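The chain below stands alone and is given as structure tokens, in the form predicted alone.
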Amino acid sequence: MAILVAGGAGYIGSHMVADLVEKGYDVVVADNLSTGHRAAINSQARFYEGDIRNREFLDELFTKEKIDAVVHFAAFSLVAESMKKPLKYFDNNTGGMITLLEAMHDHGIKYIVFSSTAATYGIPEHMPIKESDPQVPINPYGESKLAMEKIMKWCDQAYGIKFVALRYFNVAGAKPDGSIGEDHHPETHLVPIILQVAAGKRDELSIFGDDYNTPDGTNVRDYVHPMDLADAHILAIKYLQAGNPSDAFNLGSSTGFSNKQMLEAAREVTGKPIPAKMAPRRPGDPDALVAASDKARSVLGWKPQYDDVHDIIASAWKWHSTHPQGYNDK
């Protein structure tokens, strides 16, 4: 039996595929390559190019491959874009989940691990955020992911499809050997943008807003490494296969770092000056998001290996240093 990684050519998905292969799993990847990279997929995984909104594509894949569990990363994830194009996000993210679950039900696949997000919480009432806290998204991206969680809940009740929703916070870093990493077009994430400035590909960093309700006025986020995320997804698969009930878990370091703190850490790691300027706020950004991840640690047995942002940034810097043009270097 194989594990299907939907969106396995993407940033986090490709690290998931690499981790599964290294741990001896039989891995199948489905990706439409709209934002992912063929070169990011481990060569030992079987790749199917297609869109999970395409029922015929899924039926063909599920007929050919005996899939035991699905790990679902196939979604758009740009908050600012979702504010401008909400229907794009509900069509791709929420609509894709509906088609995927329909196909899973018809083909008897009973386990799904879902890449959810801290954006489902909206503006938190307190820090750190617990899984039981209210989920009130403030952008269509978070709303689309929350809808996906609710759809899975009802499919569990109706069809017995068991799920784990992993709500993670800001992801940063790359595979330690530098073979795969983050390569988005356009790039919107803080760490790779900082490192593009360090590498001379951008003139300066723009920090969006310095009037947030945080110690230094800039956004505070909780950073987690993609290999630690991949480990959590494998633990979630095992959790479901052991017969446990559907559940949701936060994944994060439980420590918040401001944009200014991340900039300073990157200066230390790279030894580069990294010029920066202040810019206006972006719509849909909460002041701070920090996870309480003790539930994942106690129930799933999750033990993150990268709990220092300097190590996270260093792994990302290795990728960007050896792949200045991203996957186009190959």
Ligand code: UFG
Second form
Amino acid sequence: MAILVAGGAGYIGSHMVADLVEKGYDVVVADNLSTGHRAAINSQARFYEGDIRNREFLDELFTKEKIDAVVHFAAFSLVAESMKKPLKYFDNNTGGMITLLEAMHDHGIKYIVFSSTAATYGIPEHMPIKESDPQVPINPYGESKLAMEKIMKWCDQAYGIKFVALRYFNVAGAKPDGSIGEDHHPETHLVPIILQVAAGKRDELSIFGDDYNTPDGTNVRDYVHPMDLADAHILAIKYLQAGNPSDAFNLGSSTGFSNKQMLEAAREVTGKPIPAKMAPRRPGDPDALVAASDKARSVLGWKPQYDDVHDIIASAWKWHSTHPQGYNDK
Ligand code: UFG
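Got the form predicted alone; any chance of the form predicted in complex with this ligand too?
Up next: the whole complex, starting with the chain shown before.
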């Protein structure tokens, strides 16, 4: 029996594929390569190029391959873009989930582990954020993912498809050997942008806002490494296969770092000056997002290996410094 990784050519999905292969799983990847990279897919996984909104594509895949569980990363994830193009997000993210669940139901596949997000919480009432806290998204991206969580709940009830929703906080870092990493076009995320400045590909970092209600005035985020996320997904598959009920878990480090602290840490790791300037706030950024992740630790037995942002940044730097053009560098 194989594990299907939908979105396995993407940033987090490709780390999942590598982790599964290294742990001896039989791995199948589905990806439409709209934002992912063929070169990111571990060569031991069987790759099917196609879109999860395409029912015929899924039927063919589920007929050829015996799939025990689906791990679902195939989604758009840019908050700012979702504010301008909400339907793009509801179509690909929420619509893709509907077609995927229909096909899973028809082919008798009972387990799904799904990438949810801290963005489903909106503006948190208190910190750290617990899984039981209200989910009131403030952007279409978070809304599209919250709808996916709710759809899975009803499919569990009606069809017995068991799910784990993993609500990621801010993902950063790369596989420690530097073979795969983050490569978005355009890049909007803090850590890769800081490292592009360090690598001389950008002139300076713009820090979006220093008048937030945080200790140094810049946004505070909780950073988690993609290999630690991959481990959590494998634990979630095992949790479902052991007959446990559907549930949601936060995945974060439980420690917040401000944008200024991240810049300082990157200067220390790279030894580069990394010029930066203050810039206006970016719409839709909550002051701080920090996870309570004790539930994943106690119920799934998750033990993240990367508990220091310096190590996270160092792993990302290994990727960026050896692949200045991302996957175009082969
Ligand atoms: N930032 C800058 N300058 C930049 C880029 C980002 O100051 O050039 C700041 C942002 O304003 C924010 C912080 O860096 O304060 C982190 O921004 P990212 O774009 O790296 O990440 P987000 O927090 O916006 O979003 C990420 C994922 C989402 C997810 C969210 C959950 O992209 O999918 O984390 O916390 F929902």
